[in-house]
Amino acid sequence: MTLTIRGGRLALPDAIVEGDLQIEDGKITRLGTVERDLGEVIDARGLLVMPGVIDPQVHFRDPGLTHKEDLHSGSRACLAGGVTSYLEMPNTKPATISLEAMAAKKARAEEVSCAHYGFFIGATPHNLEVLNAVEQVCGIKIFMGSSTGDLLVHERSALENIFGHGQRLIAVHAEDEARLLARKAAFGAVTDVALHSELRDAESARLASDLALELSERYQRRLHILHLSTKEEVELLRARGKGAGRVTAEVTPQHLTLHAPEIYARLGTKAQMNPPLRSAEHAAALWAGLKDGTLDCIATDHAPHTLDEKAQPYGTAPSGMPGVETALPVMLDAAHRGLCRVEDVVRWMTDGPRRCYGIVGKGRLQVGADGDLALVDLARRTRVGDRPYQTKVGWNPFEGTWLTGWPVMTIVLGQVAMRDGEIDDTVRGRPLRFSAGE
């Protein structure tokens, strides 16, 4: 596909500059001044032209839980939010813990995904051979706490076995299972969702992250800490260091901008996720960690459940919330309010995930990179929920919130895949390639 973009503000790796951009055969071929139009010409005057967002943590529920989401609907939601690539989690039914399950998921994505895709292989205490044999995955996912079925690896011996054998990146959901169980027993039958962040307290997160860091250092294993949520973990990373790039970490827009206890009073169990939304004090530490480089990127942890499921009482309602459609607007709105810079948002949501996972050809505007773009109107002010959702569950924790800064076009390999909220269902993504850990 050939495409010419004229007069936009190009978010280059080191600056935002006025200029043109051209894509041929899915690759960026010219940046700066384009002398001759080729293919469709897009007038981008007044728009930010940035690399397509990479969301490094989504749960698209395919297979087995597709009443909540599937790879097709989830990838449509990606396009609506300026996201052109995603990394998807293994807690499906059946879980993605075997070579056969991974092959089936890849085949399904090739058929239906509108955005580029990569997948985690799920760790169990017993599938080490699979973890090291599976090809072209973004990493191994370990649930150190808060999981069901086979996807829980919390005993030290099992963790040592995985960290000590193999080279592939390990991504951890860092909550300490023993402390979670002890606190659940101490609190008893809790029915108030406002206690969610007390049951799953900051110490639960710190203990698990500390253990993961210890094992990463001992075995010199590449580690990524998912959805980091506490001041204590930021301080821990600063104190222990990041092993010259061996350790990376992410944070979600929810943990940065939705604060307890107010959010539980307003949203009830819709605000329930793991690890929990916490106080403004924790959020301030997360912002500081992003800005000083202790944290590396933004991820959504898009984990949709239906409204009926979320309406169940606390203790029965599932944890998780959708977010892939609004992550970029939430972060751009934060920049609009002076909490960070637009350049920061671009880096955290594009080049950051690229670096963390060694994703080839994505995350930067440069000649030779893939032609995946988001065109953003930084002045557009829109209320979440005013345009139809693409996610199957049809709700969002930011619903009713006015946000400034929205993607108006999403381009996948030179093809316009979203224009003013309308999705082109004929566009198909490709499997992501990874340069490290294979």
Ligand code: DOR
Second form
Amino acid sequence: MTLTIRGGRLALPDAIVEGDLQIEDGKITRLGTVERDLGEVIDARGLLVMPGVIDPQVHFRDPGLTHKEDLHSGSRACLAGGVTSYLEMPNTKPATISLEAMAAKKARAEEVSCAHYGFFIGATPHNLEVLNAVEQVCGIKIFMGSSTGDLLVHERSALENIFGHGQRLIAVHAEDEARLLARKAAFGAVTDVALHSELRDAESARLASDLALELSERYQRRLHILHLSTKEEVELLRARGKGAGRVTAEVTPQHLTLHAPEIYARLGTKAQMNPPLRSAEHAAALWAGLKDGTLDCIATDHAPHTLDEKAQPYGTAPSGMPGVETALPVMLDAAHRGLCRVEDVVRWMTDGPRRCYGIVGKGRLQVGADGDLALVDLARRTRVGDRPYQTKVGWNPFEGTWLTGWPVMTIVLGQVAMRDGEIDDTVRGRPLRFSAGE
Ligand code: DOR
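Show the form predicted together with the named molecule, please, because up to now only the form predicted alone has appeared in this conversation.
Up next: the whole complex, starting with the chain shown before.
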């Protein structure tokens, strides 16, 4: 819980500076020059010392689908990727839509999670009381269009009922169910996965985001748009405005860097996710949105499915791909290739999610903050898949890609939880605390 880091490049909230850092009893107590060694002394010369990554959207499948992932394996994968905190989705089995299911998930996380955790309560058309009664959750998740699992709230009256009653943050999976159904009927029996991005087209996403923004404005309700995927939605956010922080949005590394339709020829149904990967033109708009602050943060939407499940034909194969182990390297590699700056990556993956969800004590290197860190070798070049995966499903959409910039150490409350890829899975995370929407 106590350690001293010497000679790193510290990613402070406003600049990267050379210096030391000390953690005592799990909290950062000194930054800059540290005079006296305490605890283990880590030589960070040549390394970037950044706050532990916060991944604000993962699916860890626990309970019910633990052959794909569980809170232990998923959190091990977090540590491998420099992620020290995660927010997890409610489409488990049973879905997290009741006080009992939420309590059970928190109890399980307390027992097995190696990283800090927060959970979304899932909305149904009938559980408004639960949405407002449940305590210490990161927000309400609404699937406006159907995806993996059976959670769905698509009728306007049901959405109005949720937006109009309560204060808690609402996070939406924005795809318009009526349009998805109409296109499915019009396309008939599709066997070519490359049509996935046409079936669930950009207009389906735009329609749902537009409705969510309208309801957020009408009821002055805090809204977060999950895995935003289209140029049109970026434009919509710019045109409608974000209500001085009332609205925030995220994007995934895969929507930024993997492009349809080409990606389907290479990965087949492994590239199938909802909302779908889109063209390079959409990706360029997402990058621009991140850079000008229209989009606030990066999330992986880590959605593991086994290789057997993914090997089924299009139509039966499930949507989603793992990502928590590679998100930071994918983004740092983008910085290495000149697409953005390292300080941008740090901000989008630490302080950005902290701000969106009001996560207390995380996301910034400052005295008094929790001692959660990722130590990164910006020059390290490694091929995805050469190091064994921690995710149970054992594959990754970036497999075979050389990436430059990898975490070499992950620290949780002053404890070394990952060192050169070796995980200490006796480390336990704590429940995250939220100030937004509570
Ligand atoms: O592709 C997806 N997979 N999108 C989602 O919204 C859910 C996720 C999953 O849970 O598999």
